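Shown here is one chain on its own, the form predicted alone, set out as structure tokens.
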Amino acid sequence: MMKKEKVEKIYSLMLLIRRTEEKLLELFSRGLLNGTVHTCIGQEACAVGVMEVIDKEIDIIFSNHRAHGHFLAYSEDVYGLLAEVIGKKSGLCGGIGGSQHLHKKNFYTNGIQGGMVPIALGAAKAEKFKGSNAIVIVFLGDGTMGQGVVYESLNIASLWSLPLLFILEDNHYAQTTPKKLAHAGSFCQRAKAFDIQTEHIKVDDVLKLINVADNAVRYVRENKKPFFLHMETYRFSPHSKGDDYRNAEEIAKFKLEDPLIKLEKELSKEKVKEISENIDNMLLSILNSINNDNEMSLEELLILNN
């Protein structure tokens, strides 16, 4: 049984990610963001569950265009993320990387479909060459399983016995294309074809996911071999900011299994209210701080220079 304090921490982090993502969508609708934004609303448990069990001091993480949740679960640096996507110099990458190009310590993202997979492969090769105890984690989506470079990377990771954890966040859609219209067969079977150990989990319980992720991380670290973890999840928000063509009844059905709401039931109403208010106040304070600094945003600089 997980301690109450740990459950509170996990719930707080999941709620922080969701509220931040909701705030980003609001800011985008008001024209206040620099570039695009892809949220992970509904998928927070995936990020928190994995980051809970890695070694943040040495492990290396590669994410993709839907990276905010991974980044916040890794660093909890809300200010750096918001300042970056708003276009401020105080952002993670000076306000020019935007939503899809984030970097802090051993955390890296890129918006190219499947583009981070071979880079993660190279990092895993480097760690093996150095003889370190670090592992590399790469997050990819079900749409990325249509990219040939993913299979080349699976092959080499197995062939060279590299400490690389492939994490497939399967949210059932590649933009608006349903998985069933794009992929035949089993994702896990595809990895098994390269003699890679696999596991599939339906992500509706973050506490269960933490145990599964911990086993996967331990396997990669102890055996210095790749592992493929297929996490079946669901995003409640659109692919990006535009229209959502999914059936409303389908979304409503998945919301009944929302991992955040399920975990909320483990806490008292008073504690949930306290955590929620603290997060809202923190986001407001951070945005006020960003808005009150004297730096010009990228958009302001462009207007000035024109």
Ligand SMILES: Cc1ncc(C[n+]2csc(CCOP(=O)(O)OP(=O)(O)O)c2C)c(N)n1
Contents of the next structure:
Amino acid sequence: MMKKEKVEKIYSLMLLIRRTEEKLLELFSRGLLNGTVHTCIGQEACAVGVMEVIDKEIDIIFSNHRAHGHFLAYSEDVYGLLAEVIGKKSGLCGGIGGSQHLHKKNFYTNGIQGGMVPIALGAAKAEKFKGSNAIVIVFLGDGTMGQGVVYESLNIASLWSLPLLFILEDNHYAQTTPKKLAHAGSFCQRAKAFDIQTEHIKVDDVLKLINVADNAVRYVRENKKPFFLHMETYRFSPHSKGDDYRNAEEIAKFKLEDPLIKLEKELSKEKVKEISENIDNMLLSILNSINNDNEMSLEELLILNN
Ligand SMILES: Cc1ncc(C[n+]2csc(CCOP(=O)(O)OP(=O)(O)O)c2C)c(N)n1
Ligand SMILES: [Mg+2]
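The form predicted together with the ligand is what I need now, so please give it after the form predicted alone.
Zooming out: every chain and molecule, the one shown earlier first.
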């Protein structure tokens, strides 16, 4: 693929994630969602960068409570996601899983911090046992580095030489707790203590991230060994909805380094407008069709939720 086409594709996916999540926050504030949502606004590059370099036919992805971006970058199934979070039968998991329990093909998630890490380890063991060429990818947050099971998993992944890529999506906070109040030392050093190779990247340029993620994925596939990739990112949205105690100046400073805006500069104004309008129209038509399906309408749900 030419660089220009690649930039358009990556930008479209990142914008799709951002617009979808902005829509979800709006629907939540109108009482139209079934359950909670955690958005990854600001972190889209992490999801898109990794999904760009995996083998979607065979690789297995484990996400966490902040899963929409990973899911959309993996599947682009906007209808399935929105219908699920709205609580419709036509949703990915029949509308009963909600935002934190998404599953499609080789994509799995749940909301228990660290809960998916040993499951990913088991999947990696199964792939090794089968002798397949698949690798397993697990996304975890900085706060989740406080869960003991992560270290048990790092240990066994290294000891048994399993094809497991740990992706630490470090957005500096666990809910509202800054990482510097919770974690001593360096995250990569922790993985290195288990004899696992590591890489650290500050996520300000998605194209750079794609190269780093590609190397990590190749390393795991070729060596059948774990790898620990520490991505330093930032979320612009609150942890969930209104629960934000972060310093406004800090958020503003990170917004200046928004990877989406950085990528946008590589495209013409006309192209950006076209991509943006296409996404907005698509979201509108998906929401209309969700609204018009045979189940309860959004407005009926609103009445029910009140
Ligand atoms: C075992 C467990 N404890 C507490 C929670 C509540 N909880 C949900 S997300 C979260 C913070 C997670 O922080 P981090 O791992 O940094 O991920 P981020 O939210 O920043 O993406 C907490 C405490 C949970 N889901 N599971
Ligand atoms: Mg975090």
